[in-house]
Each structure stands twice: as structure tokens, then as C-alpha cells.
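The chain that follows stands alone, in the form predicted on its own, written as C-alpha cells.
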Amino acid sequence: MQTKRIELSGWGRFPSTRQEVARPERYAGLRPAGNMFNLGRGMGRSYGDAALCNDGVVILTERVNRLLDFDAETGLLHAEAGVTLEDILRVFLPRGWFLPVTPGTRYVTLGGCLASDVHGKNHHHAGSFSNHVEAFELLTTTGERLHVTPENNPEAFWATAGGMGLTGMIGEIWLKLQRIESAWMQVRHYTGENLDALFGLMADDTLDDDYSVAWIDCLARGDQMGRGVLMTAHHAAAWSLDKKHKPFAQPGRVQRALPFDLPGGLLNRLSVSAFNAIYYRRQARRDEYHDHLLHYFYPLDSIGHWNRMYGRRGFIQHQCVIPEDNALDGIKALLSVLQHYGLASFLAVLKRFGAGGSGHLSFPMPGYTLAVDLPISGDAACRVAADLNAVVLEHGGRVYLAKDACLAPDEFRAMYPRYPEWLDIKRQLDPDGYMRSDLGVRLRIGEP
């Protein structure tokens, strides 16, 4: 195996170390050495230290990405692990087919959504990403090559679905599409002028729809702590659409990129509350209205590097899920938190889950998901994420591992209560311990 060593970090660039690095061209080149520790990463979307591995080597996925089969009938896809949602986007959208589910970006591999058993705005009612997945090929450390579902090996499914790239390299996966009639979304808006009123809205039965995420003004305070905007939407409807929205029509493409990195203090308070101020007021004007799902799903990939506007030092994402019953308090206190330390958030997005999925590891749970930028970095960004799981772990939530980047061993377990039953698989699959991740060295994954 040829590599080389080159500067890696995670999409928040908090840490960054120079790793060893390989790239194989095909997909025969994509295995694990059994001498050695391994690491697959795909896109390197994920924020924190879930796509590095220091003391091993980095094995890249990213010219392993061939589509090989596909079924019009059914919609199952067949393909390699390392083709992107923009991949699959690009061949099928305009042929009538989308994900079943998709996180904010799509800039990220089948491997990597499966490893991070990830999310979108409709997983209260469709689940995470393994909930489409029919099955996919496992390449151990033991030279192993599996072909698994959840019926014939449902323990290696199910550790590997959320299990973080550590329980082999994810090879080749069959994953269910869905069939739309046109690249539109028809979407509503609500304005919540709190967080009791946005819950109200979130829980409202009446409003719900195919896919729901609400925007937080996490600077705003008092009475108004919480205000935000509950977006709704669904697949339009061919018939649904007037002349001027073609069907599967492709959005303008502006390209816009940062050029470079933004000085690490014009993302201070005084530029996010303008920001949140003005956003608010223009959201709660629109109705209900059309927009192309690029946009609606993918409202970041736009700006190429959006990273940078955080500056040199880089930044943290903080994604935790609270349970229903205590999501309402425990989403205050984490607000309050972040008021506490005066952080402007640019970013800070609120949804609600559905029945947790079957993973081992697996993120998602019932209840409320709040996402927000942490525009510092180091030991600062962790003091402030420590006080965030803190309150997580009060309230009986978790922390998700694809962005994190500051979680202790302890408090880990104690919010993934299957991590003993996904150990044990993991020894079974990997005996040596050779899958290994700087996430999983942090949290001494691989120990009791």
C-alpha cells in the first residue's frame, strides 16, 4: 500500500495533524491491511476527529465511486462506496429518483452516511439512512469480504450502520431510492416568537409534513428566547407546478466560493444578532411557496469552503438529541449555555426525530435535535462543549459522533448504553483492534 503524509482535518478544521494517507483507484485496492491500523474516510464532512487516524493510515475513498447497477422498477441503486449524494443526484434526479435520506450536504460518501447512520429533516417519518439500506459488503481486517443484511447478519449490520467506520471498510451498498414527479418542494413557513411557541408548532399534528426543520435565533433572549422559523415542506407535485417551473429543471448555478479564511472575529455577536434579526423578520413574511430541493435540502453547498468564515482556527459543531419529555427544559438550558459564554451561532437548527433506529451507535433517538456552530476552537470550544454535555447527559440525551470533537470516554458510555453489545460484535469483526479512529482513541473505543 503506497501512501503519503499530508495535513487532514474534519469539515470544522479543529484538530488538524499531518496523517498518512492512502488513495487506492479501484475497488480492489480498497481493503484493510491487517498489520496496521486503517481508517476509510470519504468526503471528510464530518466536523471533529470521526475521519482521522494519527497513528495509522487514512485510507480514501474517493476514486472508488462507480454506480454499478440500478433497478427502475424498484429503485435499488448499486454502487461503491465511495460515490457522493452529488454523484447519485447528478445520474437520477433528473430521471424521476431522490435519497430517501439525505443530511444538509451532498458532498458526502454511501460510506460515510452509512458509518454515520445519518439524518435528514424527514426522519420522523422516514428513519436514518440504514433504514434504506438493503445491504452492503464488509471488508474485515481478517481479509473477510461479507455481503450484509439486517437478515442475514443482522449483528454486523447493525454495528456497522452509526458504528463510525470502525468495524471494517464499508465496500459496496445497495440503497432504495425514491420515486418523485419534479425537483420541487412546496414549502411553508411558521414563526414560533419563542422556543414554547415553536414546540407548539413542531408538535401540532395538523401542521406536520413529509419534511420539517426550524431555525433558532439562539441570541435572542427573554420573552423571546428560542424565536425561530418552522419550515415544512414536501415533494411538489407535477400537476402542482406552473409554467415557469419546469419539472426537473436544474437551478441557475451561481458558483460562490470564500476565497479565503474570514477573520476569526466577523462572526461576533453584534454581526449574527443583525443577521438573525433581519433573517427572522424576511422568513415570517413568505408564503407558501416553491423552491428547488438543491436549495431546500442543501442550502450551505452554494458557497464552496463555507468552512472559512470561521476563520484559520476552525470551529465545532455541537449536535445533540434530547428526549421528547425533557427536550422542551433541556433545549432552554443549552440556549442559556450558549448565552453564558455570549456565543453568536450563526448556524443553529432544530428538528424533530422520530423512533430511534436498530444501530448499536446509532444517533437518533425520539425526541429534539438542536445543532448549533461553535465559532472557537481547541481547548476553548471544548470547555464550552463540555458544559453543553453536561446538560445532554441531565436531560438523558447524547451527543452525535459524526461532528463531535470534545465527548469524554465516560460520558460516552453513558450515553450510548449499547456500546457493550456493539463491542462485543466489533471483537468479532475486527480482533486486532486494526479499524481505529482518532474519535475512537479519544473515547478509548475498543476498551470496556
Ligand SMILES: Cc1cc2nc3c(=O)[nH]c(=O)nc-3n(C[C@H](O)[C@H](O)[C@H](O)COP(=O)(O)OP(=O)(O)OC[C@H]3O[C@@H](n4cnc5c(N)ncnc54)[C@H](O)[C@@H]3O)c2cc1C
Contents of the next structure:
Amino acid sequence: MQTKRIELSGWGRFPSTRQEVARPERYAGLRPAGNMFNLGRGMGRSYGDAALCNDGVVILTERVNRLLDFDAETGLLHAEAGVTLEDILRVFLPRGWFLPVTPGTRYVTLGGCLASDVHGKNHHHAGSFSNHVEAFELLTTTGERLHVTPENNPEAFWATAGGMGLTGMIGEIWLKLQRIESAWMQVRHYTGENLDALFGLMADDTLDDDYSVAWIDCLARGDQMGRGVLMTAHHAAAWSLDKKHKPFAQPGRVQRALPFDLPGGLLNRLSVSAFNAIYYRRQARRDEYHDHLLHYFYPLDSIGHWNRMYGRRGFIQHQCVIPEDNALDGIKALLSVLQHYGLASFLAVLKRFGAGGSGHLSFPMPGYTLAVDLPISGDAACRVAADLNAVVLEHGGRVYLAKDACLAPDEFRAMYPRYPEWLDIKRQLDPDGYMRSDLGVRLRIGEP
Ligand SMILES: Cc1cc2nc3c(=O)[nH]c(=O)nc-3n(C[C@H](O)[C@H](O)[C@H](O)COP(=O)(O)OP(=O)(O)OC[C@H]3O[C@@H](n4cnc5c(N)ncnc54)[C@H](O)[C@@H]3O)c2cc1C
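Just the form predicted on its own so far, so send over the form predicted together with the named molecule.
First the chain shown before, then all remaining chains and molecules of the complex.
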């Protein structure tokens, strides 16, 4: 295997270290070695150290990205793991097909989505990514090439979905796409003047729609604490569009990129507070409108390298889920921690999850998930994350591994109670523990 050493990090740019990488051109090159540490990596859109392997080789999947087959009757797509959601949308969106579940960026691979078992704004109806995967091929460190389905090998299937790349390399995936009539979303906004009101809106079944997410002004205090806007949507039917919305038109705006790191301090409490107040008023005014699907699902993708916004030393995105019964108290406590530190997050997103999935280490569970950027760098962000993690644990919740860079081994074990079951399967698939990541080393994954 030809390798070279490069500086590598996750999307949050913390931690960032020099790593040995291999970039296979063909499927055969994805096979992990059985005599050294290996880890698969897609687009590196996980935030922390999940796609890093300091003492082994990171196998980049970006060139193993062929679309292999598509059944236009059933929507079943067969593709290599390095295919991105962007690749799929480019080919299939104009033909009336969309992803069954998508994260908030399309610059992620199928392999990365399955390994993190990603969720979207439709989790309460559609579950997570793995619920729409019919099969995948798993290449193990023992040299096996397993065709895995939930029926023929449920252990390998559910240990790999959400298993953060630690069971083997995911080679090919069979994913069921969904039919849509247009590339437009019918969106509605509802304003909640504080967190209690926002929770009331989110729990109101009469307002429910296929997709739903809320933005919170995490700097609002007092009786406005947790004020926000609930945004619900569904795919617009072709008949509902007026003349200016052609069913499969391309979105209007060109992509812009942040050309360099913004100097620290530019995003301070005042500037974010002003932004939040304006954004709140603007979104609160909007009622019902059509939005292009690429704008609706991927608002940040139109600013290339937006992760430079937080400066050279990087940032952390903290995402947790709190079970339904404790959610209101838990989210209030999390906002209080952020306010205690005077932290101004642009992004504070609240979403209600539906039933949890079957993946042993999958993140979603029934309850409410909050994602916030911690706009301070590295270890300082970890100190704040430690306080947030304590609140999450106290309320029976868990932190999303695809975004984590700070969790401790005992916290991980308390948050993911099915870890011992997962470890048994990992030991069967990878007996010598050669699939390894920096996240895994930090959380002592592989040890009881
Ligand atoms: C702007 C933005 C918005 C996001 N929104 C959401 C969201 O709404 N919901 C959500 O769930 N997540 C979200 N994420 C997180 C992102 O979807 C996940 O981190 C996803 O896993 C990244 O995919 P990737 O291809 O970049 O994988 P990487 O970051 O490269 O890798 C992620 C994990 O997958 C493993 N992996 C990758 N490829 C393979 C393979 N072929 N075989 C085995 N293991 C592999 C890696 O080892 C690693 O553990 C968001 C991220 C960003 C930057």
C-alpha cells in the first residue's frame, strides 16, 4: 500500500495532526491490512477525531466512487462507498429521485453516512440512514468480503451502522432512494417566544410535517430564553407549484467560499447577538413559502470552507440528545451552561427524534437533539464540552460520536449502554483490533 504523510483533521479542524494516508484508485485497494492499524475516511465531514488514525493508515475512499447500478422501479441504488451525496443528487435529482435521509451537508460519502448512521430533519418519520440501506459489503481485517444484510448477518449490519468505521471497511452499499415530484420544498415557519413555547410547537402533532427542525437564539435570556423558529416542510407536489417554480429547476445562487481563516474575535458575543436578533425577526416574519431543496437541506454548502469562520485553531460542534421526559429541563440546562461561559453560537439547532434505531452505537434515541458550535478553540472548547457532557449524562442523554472530540471513556460507556454487545461483535469481525481511530483510542474502544 503506497502511503504519504499529510496534515489531517476533521471538519472542526481540532484536533489536527500529521497522518499516514493511502488513496486507492480502485475497489481492490480498499481492503484493510491485517497486520497494521487502518481506518476508512470519506469527505472528513465528521467534526472531531473520528476519521483520524494517528498510529496507522487512513484509507481515503474518495476515488472509489463509482455508481454501479440503479433499479428505476424500486429506487435501489448500488454504489461504491466513496460516492458522495452530491454525486447522487447530480445524477438522480433531475430524474425525480432524492435521498431517503440526508445530513445538513451533501459533501459526505455513503460510507461515512453509514458508519455514522447519520440522521436528517425527517428522523421522526424516516429513522436514520441505516434504515434505508438494504445491504453493504464489509471488507474485514481477516481478509473476508462479507455481503451483509439485516437478515443474513444482523450482528455485522448493526455493529457497522453507527460503528464509526471500527468493524471494517465499508466497500459497496445498496441504498433505497425516494421518489419526488419536484426539487422544491413547501416550508412553514412558526415562532416560539421562549423554549417552553418552542417545545409546545414541536410536540404539536397538528403542525407536524415530513421534515422539521428548529433554530434557537441561544443568547436570548430571561423569559425569552430559548426563543426560536420551528421550520417544517415537505416535498412540494408538482401540481402545487406556480409558473416561476419549474419542478426540477436548479437553484439560483452560485457557491462562494471563505477564502481565509477569519481572525479570532470577529465572532464575538455582540456580533452574534445582533445576527441572532435580526435572523429571529426575519425568520419569524416568514410564514409559508417554496424553497429549493438544495437550499433547504444544505444552507451551509453554499459557503465553501465555512469552517474557516472560527479561525485557524478550529472549533467543536457539540451535539447531544436528551430523552423526551427530561428534554425541556435538559436543554434549558445546556443553554444555561453556554450563557454562563458567554458563548455565542451562530448555530443552535433543535430537532425532535423519533424511535431509536437498531445500531448498537447509533446516536439517535427518542427525544430532543441540540447541536451548537463552540466558537472557541481546542482545549478551551473541551472544558465547556465537559460541563455540557455532565448535563447530558445527568439527564440520561448521549453525545454524537461523529462530532465529538472531547468525551471521556467512562462517559462514552455510560451514554452508549450497548457498547459491551458491540464489542463482542467487533472482536469477531476484527479479532486483532486493526481497525482503529483516534476517537477509538481516546475512548478506549476495544477495551471492556
Ligand atoms: C455542515 C455539516 C452538517 C452536518 N449535518 C449533519 C446532520 O444533519 N446529521 C448527521 O447525522 N450528521 C451531520 N453531519 C455530520 C456528517 O454527516 C457525518 O460526520 C458523516 O459521517 C460525514 O461523512 P464523511 O463521508 O465525510 O465521513 P468521514 O468524516 O470521513 O468519516 C466519518 C466516519 O465514517 C468512517 N468511514 C468513512 N468512510 C468509511 C468506509 N468506507 N468504511 C468504513 N468506515 C468509513 C470513518 O472512519 C469515520 O469514523 C454534518 C456535518 C457537517 C460538516
